[in-house]
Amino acid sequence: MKAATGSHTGTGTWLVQRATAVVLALALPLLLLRFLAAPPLDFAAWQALLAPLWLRLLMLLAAGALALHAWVGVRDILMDYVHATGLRLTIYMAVIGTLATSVAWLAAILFGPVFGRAA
């Protein structure tokens, strides 16, 4: 029988490692670029930054991917190293939480009222 908390994911965890680590190598630079290209110094200029959609949806996709790359990561450590079961579920869940909080507080502040208002 297998267990349900087990460490034996295998392929299918290699997979999203490599694919999202694959993302955060071509979305990275390309963000770094953009922000160092004209470094924004007050608010006009982080709106102005980040008006075009493709630099929006880069971003969520970039962070999305180190959400999940995070997650994987964090999720093997605690699996090899936290053996009480009710304590690494809620590290899980408090991990889980944590990650999908931050990532919806950026698509928020990313495609939220605050940047969709004309300057």
Second form
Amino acid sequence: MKAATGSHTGTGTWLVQRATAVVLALALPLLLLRFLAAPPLDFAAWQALLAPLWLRLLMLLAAGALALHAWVGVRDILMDYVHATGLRLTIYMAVIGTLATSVAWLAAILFGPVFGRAA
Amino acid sequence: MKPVPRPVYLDLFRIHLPLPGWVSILHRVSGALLFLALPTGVWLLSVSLSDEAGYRYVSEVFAHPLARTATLVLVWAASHHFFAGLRHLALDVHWGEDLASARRSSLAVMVAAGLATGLAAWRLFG
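What would the structure be for the form predicted in complex with its partner chain, given that what you showed me was the form predicted on its own?
Entire complex below, previous chain first.
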């Protein structure tokens, strides 16, 4: 089992960072183009824009990749600047909580009652 | 063996970062900004999709100059992070590793992020 802190955890996280970067570099421009192609003018148009199942699945996939990517990045920053172990672990948990909640919340929005009928 | 003591200049007015150094530290800063903006973004999406009133509320939020300024900062952060990340992936496969190319690609990252931000500023405030 790998230690939660310290050295020798680098190669795995390095790969995660690159793999998620590639997913995001492909998915986000695609989503951006889709949104910029038809900016919504009202609520109905906004709902319709997000209605296609593939689009919502792509958003969720991107959000999952983003959460992993952000976790590795924020963890690197904290390892460099926060040296008190207890404080660092506390912030780690807050970061993981924030990311996990954000992704779960996004899933609830995208696959909840708003689109339940459309799906 | 004792390490040889090296001079450390933590005086920010004495440190001179080369351009790739700026791209690197701004990659970090922009990533942190994007992380901090994430929960607010999900919350705004949630409100905008809740009902008509929620959609109107979010539209009004984005009409405010402060929200537009924050959006512009995030456009810069997202574009800088994106282009600096592409540069990183290129360096990982050993493209453009010599000093001259590294400087050129750093300048390209700064310019590309600047252009994207300028375009967004024109759309948001023009």
